[in-house]
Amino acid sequence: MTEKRKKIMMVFGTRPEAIKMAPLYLELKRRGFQTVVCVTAQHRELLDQVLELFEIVPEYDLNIMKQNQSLDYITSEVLVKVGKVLDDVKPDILLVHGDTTTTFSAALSAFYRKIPVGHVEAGLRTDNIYSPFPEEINRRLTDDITTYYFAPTQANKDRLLSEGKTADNIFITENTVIDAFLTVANNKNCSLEDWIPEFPTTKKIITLTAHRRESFGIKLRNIFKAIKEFIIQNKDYRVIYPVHPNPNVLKAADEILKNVDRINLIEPLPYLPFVHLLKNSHIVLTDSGGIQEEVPSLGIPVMVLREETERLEAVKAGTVKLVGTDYKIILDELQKLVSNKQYYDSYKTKKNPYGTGNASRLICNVLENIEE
């Protein structure tokens, strides 16, 4: 190991990326790496909440977000502006995360400069290029220009090997989201009464998140109609839905769920109260990727509101159920969970396949041993 520590640059732009990169950033700093953070602010307000929570002050803030931004705009802005930062910083390695447009564009910019890319959460696939959209293509293209693959599970590594990636450069590291989630879940400085109307509640909480582009339109409406019908039929339950600010989501939520008794449409929550909302939930319905990984650590049933998932380990482990967007299937699964105690309790005994909170340490171990 040379005395001069490697210069590691991290680029991220959305709230999920920030959550999953934050514990890795803190571990890099703890170990003395030269660490430079560049945020694109593909999502501005939601990103800032996470930066504040984990006390991360970026060296570069590109602030690209604008109203009704297109994928073309995000791609081109990140490609050019991250390129200028790379020219200034000249890092030894660029770290990106997951599958956002920021991730792909930043990796491509590094590739153009022959800077090695480390891809955190590499190897996830649905095999449907339009689901999730555009994330499936973003992560595939990122993996094609990656040098160091940080794969959460053996299945992710196997997929990368099947695509011809070099075995010596693939490392199974668990998932950094568990590091972040467990840290925040153990934070006692959170009062949900400050964030959620009429909390605490005598009702059992169902937390909903739904925002996927591929569900816009009839699929999203089917999800909302099923939830509305369930709540009408089951008086002991309450749905709390932090509504994503995308107009396609807001419009459907307002038309179907607004003013329905025991359904609370609220503003998106910062990560700290959101994690504590999950801890207080009886059931979680989601089309999010990270929640499929996080909530199994709590032993709470997760219904995945998507047709495909790149997180098949959770499905195979029985920690989540892939239910899609069909009205009847969603309603039937909810009724089964609330009427069959043995079925509900089976989720509590399943092991989270994404690790126990050691991912950041494992990734840093790899980075320390990479030859200059």
Given for the second form:
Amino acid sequence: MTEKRKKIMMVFGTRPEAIKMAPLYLELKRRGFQTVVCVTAQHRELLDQVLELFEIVPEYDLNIMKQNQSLDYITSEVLVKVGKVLDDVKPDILLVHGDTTTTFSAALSAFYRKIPVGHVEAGLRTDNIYSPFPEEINRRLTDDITTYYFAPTQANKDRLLSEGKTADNIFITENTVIDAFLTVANNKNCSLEDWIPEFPTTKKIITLTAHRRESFGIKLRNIFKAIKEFIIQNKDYRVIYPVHPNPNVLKAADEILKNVDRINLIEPLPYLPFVHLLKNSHIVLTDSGGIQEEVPSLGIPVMVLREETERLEAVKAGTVKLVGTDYKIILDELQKLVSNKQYYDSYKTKKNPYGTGNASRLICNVLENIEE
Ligand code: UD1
Ligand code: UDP
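What would you give as the form predicted together with uridine-5'-diphosphate (UDP), now that the form predicted on its own is on the page?
Everything in the complex follows now, all chains and molecules, and the chain you saw is the first one.
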């Protein structure tokens, strides 16, 4: 590292950003960078769970979350409030993560001040601007104002190159979620009895998560109806569903899945018990980005409840299956997984394309070598 310690500021606001930035933050501290953490708190409770687990105390907390907040609201609040923090801190580099509205707005604030942006998890695309919505546009616009690209995979780098981004500034780094996941899965114990109703259970656990904006309405309802039908037909299985607090999700989940035998609707789990729940799961159903990346480390089948995914490496590696939101297709795929042992077992041997837990170290190596 050069004589002057670089000042690295991080902005994040939601649960997945916090999980994926936490190991990088800890590695930056370990290496002696000056660090400043600013949370927008686009999420409140979900964010705080992660800060507590990784013992991160932000220097700035913008506390913006409102119930059922609009995209306009998040965008403008973050833009203005992060701008003030940037004027105060004057970092050498601003790090943002992924594709949330916090990500894009914070990057834009930095761009307006000509502060270089480092984008962690750069180069993911579906090529459909409405799926995921608004994330596909958030990450594209962020990449247009980014200086340093931390691309998890070769495919992400190739995509950035095809868009004309400067090759010298693109670094393949794996995905920091694997760093977080392995640390928590291997080093921290957890009593699931404290978190999961009727645990331990003689039933095989299916873990479900769903929260995407583009699924609200009929798609989410189809997903829930298919899962309900599967559980009615298959008495050896139990669904554990930590329901995302977005009111659009809560309402549909309550209407269709509440009071169904062997379906447990529970509060969102802190990351530690959630990782341990995944380890105890037989199948995972999800529309989450991060879960598509984490679960392949466990060799458990992941059914992706979305029409498109930007995680095509996982689909190609055979670690996840893109099943969409159609009632019959979801039901058929679940039946296939539980009735065809050879098919189920094929997931056990696949390699996780998102790395083995080195992402934070690789990103810090790059940051150390950047000449100011
Ligand atoms: C956001 C991100 C999405 C990411 C997801 C991860 C955007 C536009 N969306 O979606 O990319 O995949 O987070 O979970 O950036 N709520 C609470 N408590 C919380 C969090 C949320 O009550 O701790 C409720 C609030 O009513 C809030 C609503 O959920 O207004 C929606 O939160 P928001 O961050 O706008 O959208 P998400 O659907 O969580
Ligand atoms: N997660 C969690 N508790 C839960 C559900 C998910 O800790 O109840 C974790 C999960 O392991 C993953 C991250 O939250 O690391 C994913 O967040 P989310 O699905 O909200 O967002 P996305 O990845 O889709 O942006």
